[in-house]
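The form predicted alone is given below as one chain in structure tokens.
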Amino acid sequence: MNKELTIIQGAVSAKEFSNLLKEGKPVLLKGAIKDWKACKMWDLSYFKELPNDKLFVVKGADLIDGETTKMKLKEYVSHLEKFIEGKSGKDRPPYLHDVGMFNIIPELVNDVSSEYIKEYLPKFYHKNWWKYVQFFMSVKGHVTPLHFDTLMTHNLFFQVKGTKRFTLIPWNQKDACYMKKWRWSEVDPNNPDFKRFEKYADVAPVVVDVEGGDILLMPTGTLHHVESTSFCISFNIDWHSKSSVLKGMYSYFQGAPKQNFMYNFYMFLAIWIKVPEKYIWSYYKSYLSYIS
């Protein structure tokens, strides 16, 4: 087994999880939710037919610096059809991504099952959990580039259908991955070029396949780079705990936009203040649509 990744057969217990994230390094479960409604219902047809015409935001190949555009699901989902079928040609089409899909359309809540959620997440987060989601749906050859998540929080990723293709790499590796804009590598694990990034020649990324009914626990300052290797749904919840609600409160003093200080401090007041929700959420939820 690897020694920088934890690899489990199923879901853990709340205090397995528990210790697990006490160790620092990314786990995944294999198969914890294969027996959600969504891995078994969700598809392209599935979501063309939702009763839906609200626009969604979806980005283009540069997720960091370029254009985002609106369409209707339905339209988005016909790109995709069309693309998968070899009917668009090489165009790949816009990547949705980072959607807080679970407050567009509520019923989706209904196909997954909030057990191990509520579990493995503070109590801040039990009673609408759901709110906190940010969802993806891609193609094969989408791409996340390398990054760490900007507030430094947890990230627990949930893969309902397909395979995306994660390589990981520690916070104490950082420095040698040559960070720009606060949070992103211009380095390209799939072909990095040592000679321009002599240093990444000392970074040991861990490459791991996460599939339909997988979860992914990726501590706090996890640099994760994110192909899809075949058509795929999936979504995340960023948390906070404790500590890494600390981490990221002070990530400001190491050159994190000052937001990220204003979204982490709402935490705080959730998580070590024990500041109801409800008077948290109507200044946080601006963070689902937030890219630093």
Ligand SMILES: O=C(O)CCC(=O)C(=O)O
The other form holds:
Amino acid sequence: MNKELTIIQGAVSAKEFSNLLKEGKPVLLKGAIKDWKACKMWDLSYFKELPNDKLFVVKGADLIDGETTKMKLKEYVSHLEKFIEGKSGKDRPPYLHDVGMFNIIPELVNDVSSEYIKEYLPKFYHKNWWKYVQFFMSVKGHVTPLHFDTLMTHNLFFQVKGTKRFTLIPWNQKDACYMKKWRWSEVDPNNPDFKRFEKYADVAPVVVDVEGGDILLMPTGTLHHVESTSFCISFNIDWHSKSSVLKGMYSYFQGAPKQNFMYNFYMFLAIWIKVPEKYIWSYYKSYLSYIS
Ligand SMILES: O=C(O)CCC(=O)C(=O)O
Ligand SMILES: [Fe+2]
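Same protein, different form: I have the form predicted alone, so give me the form predicted together with the ligand.
Every component of the complex follows; first up is the chain already shown.
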């Protein structure tokens, strides 16, 4: 067993999950969601045929500072199909990245079971967990550079289709990762430039392939670099526990942007003071597009 990553076959109970979370290490639950309707049915043609004409924001090669474009889901899927069939040369299509998909197409929630979500997440999330989902659709070669999730949330990552290679680095090694703009690392873990980033030589990343049907838990502050090694559909829930929300608020004093304090404060009210979601959500909406 890798000492920085716990790998478990299948799902775990709520109690086991909470013990694992306390250990503060990433956890891979192999095949935990393989029986979900989504894992069986979601593919390009499924999304192409959804009756939906809304515009989706997609991101170009530079996820951090680059341009975004808006397109209909059908149009986006056609770009992916063309790329997969080798008809668009080397030009990789944009990345559908961090999209609040279940807010846009709520019917998709029927393909997903809320079982683990309800067992693993604090009560605050149980009713409307799907509002907090961020969705990803990608092809081989799409990469999210090394970063941690901005609000210091835990991340429950559901890999529905395809394989993503995660490079994981614990929070306590972030100072050797040459951070910029609060959450992004300058290092490319696939090809680290040790001349420029000397301290990175001391970092011990864990590389793990997360396959369709798996859940990956990344505890608060885990740095991650994510590379699609095939066509992929995934989604995550960035969520707070009682301790991570305090860490999130404290991060303001470690250099996090001012907005982060505000969003984390709303979550503090929700998780600690039990302010009902209806009072939080309207302030919280922009968080979905803010976080990345
Ligand atoms: O899947 C990806 O490309 C990025 C995932 C990620 O950064 C996240 O879930 O926070
Ligand atoms: Fe992330």
